[in-house]
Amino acid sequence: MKICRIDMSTKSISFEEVKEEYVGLGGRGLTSRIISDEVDATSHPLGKNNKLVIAPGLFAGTLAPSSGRLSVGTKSPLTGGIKESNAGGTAAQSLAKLGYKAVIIENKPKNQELNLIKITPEGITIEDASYLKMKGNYEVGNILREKHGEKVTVMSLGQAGEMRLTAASIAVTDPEGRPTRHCGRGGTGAVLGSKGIKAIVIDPGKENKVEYHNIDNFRAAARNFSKSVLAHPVSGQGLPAYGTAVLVNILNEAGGLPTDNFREGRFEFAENISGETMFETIEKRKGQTTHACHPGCIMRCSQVYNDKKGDYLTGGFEYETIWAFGSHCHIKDLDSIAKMDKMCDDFGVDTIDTGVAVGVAMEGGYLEFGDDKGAIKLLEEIGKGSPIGRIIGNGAAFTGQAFGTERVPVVKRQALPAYDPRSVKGQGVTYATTPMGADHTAGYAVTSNILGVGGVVDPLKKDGQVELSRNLQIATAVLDSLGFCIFVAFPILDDETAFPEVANMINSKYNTNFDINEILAGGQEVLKLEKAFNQRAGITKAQDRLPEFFKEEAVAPHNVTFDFTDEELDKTLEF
């Protein structure tokens, strides 16, 4: 395999043989690696000192399950720390097809200029893509595809890249073609937008250079593990007939669906906007209720929701936009809902980041809570580029500045998603203490808080947090290197036979003689030196907390705060 640079300033592309102390790493323990040996941590995220680090996970192109995620590293415009953001689409397996560890994009143009990077079983181009100008995501695919061929993967950036907002995101498109998948926190779009690319279009052709040390102990492993995977009652049932859009009756009920700005923990409306009913309405209008954001993923938990003439409205649909948009905002409509994530996905912004936004704008006295045409006409003004889009195209944080509010949900500017951390504590502690701001993938204790998934952990009790938060941060930086999705970690905490498998996968591929210990240990390195940009950067524990409300304030209707005392969340990544 071999990396590419490619050097904004001179338009100059340069192909590198893989280091030896890179050849183990793939995904997040690549870009998070790369970030920390070449980017002064005090540089400006927007500046040509910065880098944008493209890399596959290490099973990308394989027959290994869910595992086609591909992730973007940088220094974050929205956290001002390191930040890895992971998405599905095609472009992973596509790059390994085409033989590439990673893809770094360095130095910046002269003048603000828009560019196409074309990558083929050729090499790669350099285009002027002026003619893409402040078009969003939907219609740059359009265009590219009728250009470049229908079977193309397309990285884009909507209107929010190009004006460099900190929630802007960067699309992958879908097996259909469609840009519904977004390396969405932490504002990896402006940072693209600040090197002057609109799009990086993948065709690999029939190329296919994939290769396993032994593919048939590669391939049985890959059939056990997938075998654990479709058995489990949340992978394999759950996920794939509701989508995660089912954890909306699940977290009402347990009190921890963040409602109006994070002052409830229950939604009177919750029904109106879950999965079950999501399902209904996707089977009513004969959209499609499951369907895999990449190709060789299996639980297939993603969907096309259509509108109600029965033409597509958005896909990709996830809990978390539901519940920004929904409960967050006391928005009950749930087609107003699937509007706004269309929205996002053309602009091109984080569905969290701005869903929250809007919820602290609402906070702020400029819309109703409740009001969805008011939100979508807020949504609008992004795409627009007003002063008032981009107030809310840069998040939360800066959302809350601008209105001079003071609930304003973040943890190193960038928004907390949708679980509340005082009925939900150990995804509040990961949302403290991850070096990637509050992010509940990094650690997801849902699983055990909420769904009984390797074993269980009181939710509303601090006891046992603060490991099973430092143990799920672990897994996690591992499963984001090798390229799977989050929620093969369902099987992995619950069948004992499921881990040993990822490792023999490793090790038929690579030729290695990795324990499941071995593995673990280069997750925590992995957080290691993240933690260690972070410090370089000037982030210090002091960041590493919740806003003061959650710890002022009892939240019904268990009428509990976030309690932990910073000693003890300054232990969850001691090691």
The other form holds:
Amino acid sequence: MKICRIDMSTKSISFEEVKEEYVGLGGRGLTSRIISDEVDATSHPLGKNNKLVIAPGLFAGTLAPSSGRLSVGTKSPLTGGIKESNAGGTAAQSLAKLGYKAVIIENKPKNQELNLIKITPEGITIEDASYLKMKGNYEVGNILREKHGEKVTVMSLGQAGEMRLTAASIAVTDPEGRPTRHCGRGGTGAVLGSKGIKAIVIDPGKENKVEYHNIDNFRAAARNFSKSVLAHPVSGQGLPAYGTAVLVNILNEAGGLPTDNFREGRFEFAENISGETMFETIEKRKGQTTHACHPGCIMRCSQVYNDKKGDYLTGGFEYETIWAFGSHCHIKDLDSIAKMDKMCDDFGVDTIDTGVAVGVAMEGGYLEFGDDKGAIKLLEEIGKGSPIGRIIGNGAAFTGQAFGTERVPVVKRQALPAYDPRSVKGQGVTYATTPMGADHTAGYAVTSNILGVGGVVDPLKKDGQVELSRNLQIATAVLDSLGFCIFVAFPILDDETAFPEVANMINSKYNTNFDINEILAGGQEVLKLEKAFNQRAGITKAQDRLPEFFKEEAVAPHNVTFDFTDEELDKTLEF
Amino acid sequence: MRNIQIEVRLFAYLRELLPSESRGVKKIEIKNCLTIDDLMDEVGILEKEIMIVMINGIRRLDYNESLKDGDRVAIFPPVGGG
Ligand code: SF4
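Let me have the form predicted together with the partner chain next, following on from the form predicted on its own.
What follows is the entire complex, opening with the chain shown before.
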């Protein structure tokens, strides 16, 4: 394995052996470590002193199921703190097959430039990409595949990344070459844009450089782990059949589906935008209800959503996106929401921060709640790069400032996702305390709060939530480092044989002898590093808080507030 | 004994138990003091097909609980996401 450094000021490329301390790190563990070791926390996120680290997880390219997540780490232009954002798609597996442990992009060109990085078995080259200027991810992918071959993976920026907007994502193509998988959160696309890079093309070639210390043991452990994943009702049946959108009705029933910019916990039109409706619509239009975002995913929660004529409209259409443009904005037309999902994928913006920003613009009186046509027009402005488009493309916090409203659901300037923190309290603890800014995946307490996976913790009460969020945040840091899709947490939480098999996989690949506790301690280390970086960047406990309206306004139907004290929240990651 | 009215809401593939135009929702009259368990029998759901039962938005773990007039009973098979 090797680490590659690309200096965008001199256009020089160098390769280094993996340092001893980095050998056991991958994915988020490695990106956060390198950012923490090499980037001054007070650097401007878009300046030459920030870096962008791309790292496959420790299991990328292996026989482990659903292990192809790609981590991108940087200092976030959105939160001002450390950021790891991960995506599916085929990039992590391609990089691992080529023997890359990480690619570090540093420095920046003097003038504004657009470049293409090409990674192949022959090495890495940097080419001019000015012909892609202000093109969207779909077109960029088509042009690059025509030039570089149908099989390549494309990571790219849409218009938003080029403009360095703080909700800009980095798109990663799925097995069909569609830019539907994104490192969405925290504005990683803006950092790549600041380095003068429009796209990265990866051609893994034929040879697979992934090595195992003991492949037979690894294979046996991977097989057992796959069995656990497939035997669990959520990861084995629920996710493949209905995807994540099935959560619309679950959260609506539970009173945790934020509606009209977090005014209500239920949406009167939930059924129109539900997973069940989506499933029927996809079937009727002959799309795909089940789809893997990368080869080797056995949970296959993704899908292909066609338009009324039966032509491809969008894919990777997730619950959080449906929520952000749906109930959050009081929009009830699933086709309009699908169209906005496609636009976000194409312009390269985070669907959560952008959808929440549209709702905040509604709050500010720019358009009416429920106005789907107006929302679509507003999104078009991002692609055009107009001033209003730039406002929305900078995310919810910026949009709230632009429209002078205080009702802005963000933590550390990152938009809250699709679970009301008052009625799914464990989720609220995670939003407040994760070093990432409001993020549902960082410690997905919906498991025990709503789904009854990994035990039962009452979502409306405070009891047990801090501990739940802490344990989940630690476990997630581990899974993000291995490159596992977070949904393998479902079997891990319920089947006690699953995590030991993860340890077996680590040990048989890397010739180590870790037990479960040592692996979890590694997760804690990641969080400690991230917290320390944030502190150096000036992010203190005062930012580990939800906006005050969550404490003051009770949300229907359960009429609950977010009632944790500051001291209680501060205990979450105290270790 | 007088009857009570409740609203049953079925989700994902459990909806196949009801006509498709009902979108999984049905108001039914049942005898007073019927439990969640009795209701499942009435609708034809096996316990192993169930992952979550919520009454008026609050999850229930004890299916011997009696239902009350006007209850909104949501029943989910094993599904989930993130
Ligand atoms: S479960 Fe879904 S998000 Fe996770 S790896 Fe599979 S397709 Fe991708």
